[in-house]
Amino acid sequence: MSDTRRTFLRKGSLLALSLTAVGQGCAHLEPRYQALKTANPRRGAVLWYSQTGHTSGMGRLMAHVLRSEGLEVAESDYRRFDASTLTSCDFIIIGSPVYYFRVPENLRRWISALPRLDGVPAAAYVTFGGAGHNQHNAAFELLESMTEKGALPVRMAAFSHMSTFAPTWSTGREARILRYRDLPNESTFESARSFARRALATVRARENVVIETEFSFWQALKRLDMPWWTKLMSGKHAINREKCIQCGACEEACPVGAVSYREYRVDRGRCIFCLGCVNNCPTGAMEMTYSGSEVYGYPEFLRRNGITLRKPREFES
């Protein structure tokens, strides 16, 4: 029996077991304000993991709001942030895309390696494409991971945008994505502003907000290695030497070190199929097939459909 077949059978068994676990209770988070570092935060951090700009856009907007509330704020993609400085913060907001129904493993690993954040209030947000699946529980997972480092759970939220999952439009299902071509819009931005203000106000008032998971079929699927299952549908995943301009965008976008543009190499075993390399390559040199179709990136999808993404008024030039 081949290794691939053994893995398929093992993961299939896990799928069956996970589906039987659907609906088995719920979890909740509640702040313990007796451990609160300060009810008057002065220094904050807004961190995110972002591949196509939606999650970072929400984070930058929230950082702007916190500054307007008098805080000194550091804002950054987590991959370019000095985690050791978090202990000096009084308030943290962290964001992530919903990735195969949950928080991406690379961000979860980073959080698990953080120093203790005892008494630091934290809020979490996620972004998701279209109608989305399991975004509430993904936000809960992100916030819960911060509480495991000692942070106090304050609030969480989810913000929708047009999907950036390249295989969908590349296999002729553009209509599923274009239904949400107006997102994010001003209503999305206002929700993000409101979330940042409410989260900060919750800390200042020591408001007790109980946050719970919700029943979802998709919650069971997050237990599985969904990127592995998705990769079964992919074929070619390689760098075209003739198209590559050695800019490094693909390597920088990859959160798990699976891409080396200098060596024109993609480690398919390490790849978590986040599509960051495809969506960030400016020349189409990162070539991929999915279900037999050539996959093309997000900027090209926007160009072909005449879409210009909206920006919050705070950042319009």
Ligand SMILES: Cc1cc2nc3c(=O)[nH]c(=O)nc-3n(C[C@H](O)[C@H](O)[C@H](O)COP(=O)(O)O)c2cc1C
Contents of the next structure:
Amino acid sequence: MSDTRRTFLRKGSLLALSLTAVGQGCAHLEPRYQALKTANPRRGAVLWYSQTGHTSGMGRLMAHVLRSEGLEVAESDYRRFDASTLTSCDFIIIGSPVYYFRVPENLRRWISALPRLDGVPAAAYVTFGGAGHNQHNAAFELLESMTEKGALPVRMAAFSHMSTFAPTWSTGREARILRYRDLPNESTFESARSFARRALATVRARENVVIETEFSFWQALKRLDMPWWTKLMSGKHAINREKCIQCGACEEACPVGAVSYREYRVDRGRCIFCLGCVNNCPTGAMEMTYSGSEVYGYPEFLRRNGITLRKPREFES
Ligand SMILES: Cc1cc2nc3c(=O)[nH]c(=O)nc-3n(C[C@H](O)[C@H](O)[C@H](O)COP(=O)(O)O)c2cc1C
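I have the form predicted on its own already, so could you send the form predicted in complex with the named molecule?
Next comes the full complex, this chain leading.
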């Protein structure tokens, strides 16, 4: 029996088991303020994982709000952030896109390797595509992973954007995504500002906000390796030497080191199917097929549909 077939059978049995065990208990988080580092945070960090700018856009806006509240704030994609400096912070906001109904595994792994953050208040947010699936529980998963490091859970939020899942439009279902073409809008920005302000106010007032999971069918899929199943639908995934301009954007975007642009190589086994390479290549040199169709990236999708994403007024030049 081939390795792929064996993995298929193993993951298939897991899928069947998970779908029959959809009913899951409700989990909850609440801060225990006895352990709080300080109710008057001075050094904050706003960190995110972002492939196409939605999550980083919200994060930058929140960092701006915290600065206006008097904090000194470090803001960064987690991939460019020195995690050892996090222990000097006394307030953290962390953001992630929802991928495959949950927090992407690369970010989960990074958080689990963080130093202890005992008593540091943390808030978490996710951005997701359109109506989304399981976004509330994905935000919970992100916040919970911070509490496993000793951080105190303060607040969480989920912000709707357009989906950046390239196979959707590439296989002809762009209407599903275009329904949300006006996002983010001023109301999204205002929600992000208010989230950051309220999270900080919650700490200053030592307010006890209880955060709970909600029932969702999609939560069952969390236990499965959804990127692996989705990857089964993809054919080609390779760099076209003629189109490649050797800019390195694909390698920089890949969170698991599966791409080497100098060697024109994609390690398909290591790939977690985040589409960061396809969604960031400026020349369409990262070629991929999905269900037989050519997959093209998010900037090209925006261009074809005449969409320019809005910026919050704070960053309009
Ligand atoms: C590989 C992949 C998987 C995704 N899976 C989901 C999902 O399960 N649920 C959802 O609501 N959105 C999903 N999305 C949409 C993204 O969560 C959403 O567009 C997000 O705002 C992108 O954030 P970013 O621009 O910071 O990377 C997915 C997007 C990609 C690229």
